[in-house]
Amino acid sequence: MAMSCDHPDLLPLEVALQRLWDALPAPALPDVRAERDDPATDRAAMDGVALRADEGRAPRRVLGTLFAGDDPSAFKVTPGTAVRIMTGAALPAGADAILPVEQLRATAGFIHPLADPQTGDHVRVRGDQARAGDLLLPAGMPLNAARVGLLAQEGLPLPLRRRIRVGVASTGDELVPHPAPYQIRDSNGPMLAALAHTLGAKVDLRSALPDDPPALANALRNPGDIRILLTSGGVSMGEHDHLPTVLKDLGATILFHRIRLKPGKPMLAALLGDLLVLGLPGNPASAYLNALLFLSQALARLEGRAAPDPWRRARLTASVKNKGDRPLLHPCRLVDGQLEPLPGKGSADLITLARADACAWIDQGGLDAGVKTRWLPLP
């Protein structure tokens, strides 16, 4: 029986992403109260006419028309009488109810009521939503553009929002611009750089660096202006694998090196300073998949956004093998729902990866067509 070559200590995806989390610094709002009553006065919920209720459907002489933002203090609602009102104007005095345009008849200078308006009806309260000074949102919720909306309707400061720099760099001596038979064009950047923009970062891609372990921390002490560096090769166990070196003799922070995925095992993070550098395998679509997941969770946490998700889940067509103890992200069609699996030839096959667009979990073992499981949407 073949020996695997794992490692029993090999991290969790789960616990990786965790990981990375959790030693990322993240924007985060202080404690949102409401400035004012919310609504601050009472408003029209429907394009009606603002009215007495208690008059029932006797016809009433029409005053005017109140806009949103109009200032109701130009009318009164007396005995007899209404006001035209649009969503969200501010009742005029006098009125408690606002019946809508659908339920109304109108004739020079009259409206003549089709239903029985109710006190209140249609109307939002003042105070129905907020009072002045409750609390509106716990300090340290993440960001989203629902919660940057709160801040500007109750007047505080807006967070500025920068994407985040992302540079990206292969390594390895045998990446050239026309390559011999046992040298290879650098795929990793171009592809690497078109998912960081994909993904939302502001992209620096910059030369390949060779397998040279002054020129590489030369590179790491002097990154420019960016907060995140992903680098792809010089993380297995090769003697040309020297970025964990270099990055221990300049004092990073290892968070992890190695994880328990197929593809993409000698996945590292660590940060240098306030530089988070992602250390991907070489192979590519070990590259891929390891940005996709790691490059996501890092710029949601930096940007102050909630962790992301993006496991969805579908029957697979086929059967799947997984010999191997780690879990397996095997690439596939989404075919009408479905995942249909394409004959991939492991980490190094760029060509299966570009052809497909999920990518599906499979267990150690392997799963059997049928079964349910959960995939990655490939961008």
Ligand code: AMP
Second form
Amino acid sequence: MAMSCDHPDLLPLEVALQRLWDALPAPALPDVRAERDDPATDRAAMDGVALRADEGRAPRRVLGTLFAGDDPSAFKVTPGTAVRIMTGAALPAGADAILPVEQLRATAGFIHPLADPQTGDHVRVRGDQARAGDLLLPAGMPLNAARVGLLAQEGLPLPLRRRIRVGVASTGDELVPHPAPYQIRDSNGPMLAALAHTLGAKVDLRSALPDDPPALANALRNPGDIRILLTSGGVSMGEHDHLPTVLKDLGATILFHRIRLKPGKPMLAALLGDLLVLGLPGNPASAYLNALLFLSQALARLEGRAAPDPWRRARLTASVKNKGDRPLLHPCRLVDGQLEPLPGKGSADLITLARADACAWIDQGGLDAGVKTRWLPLP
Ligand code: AMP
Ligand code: MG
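The form predicted alone done, now the form predicted together with ligand AMP:
Time for the whole complex; same chain goes first.
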């Protein structure tokens, strides 16, 4: 039967990614305000001596040493004296400059400046970074490691940095450990578990599920302690592709099903209560690439990070055809920073995917040698 290959209803990749993003809750960063002046006292910014600049190069008697964290009230710098001081230590009263160790000579009990200190030299002045109450970060910013550091600095509650738990379950009656010629091993399960681990998830790899609606429903209804379930297979148009119907029957919200990407047309995402189900296509290259795109997006959102942009750009060393109606992700090797397309056999071809370093984005109609295109590293 002749069928049109055009699928105007397929969702573009960026739209599907955005839809997933919008459907998931993110821990929000509150307004971050300075708890106190930063720094809260004048501080040494170098290892050296704290002294009075107006005495120039006159020798100073050393009163003692201040380390970071020491109470500076133990010392008062009076004319003719100085205090040894380490980076981060509070300035003692009476001192107005730090003379670095590199600019002085020490003799028993004294230091002799080799340069003229200037008022304020190597001193971090109280409040020069921020004043108590200043707005340091407005609410709603995505979390990153530096912002977690700032929350800690201001004594604010820290977001939970637990790894998100991801279950991985393949589907398919053909998946067995010791396959007859008409059966196969479950390669997607271990592959997706490895990928989820690399992307920062805590992974629970389960045994493959049969192509049986009650068994699928049972697995979805009792997912255990996971936030995301990655399935592979059973989302296409075959007579045993039960997952979309089972999800709908369970009352799941289908975020999208079928996207404009090759490989990956049958890709599905759904919310079943709090559980995000990423229904990946069964073909291995398809499962891998869609997990890479959609799981990265979901993890970033749930962790409160900015949306990931995994794309890089490079030139193709040879042309790649794409006669299909969808953009193509084509496996390539990276050679001197350029993309060398591999002769691949499509979405079922795990051998070529395993030989590749990258997948290049090939627009509909194909791309010529020398053209710059975006590509994904394959973690
Ligand atoms: P499906 O979408 O379930 O029709 O699967 C598409 C193709 O991917 C079929 O050839 C399946 O045998 C194959 N496939 C499905 N699941 C896996 C798996 N876990 N490991 C390897 N191949 C699979
Ligand atoms: Mg199947």
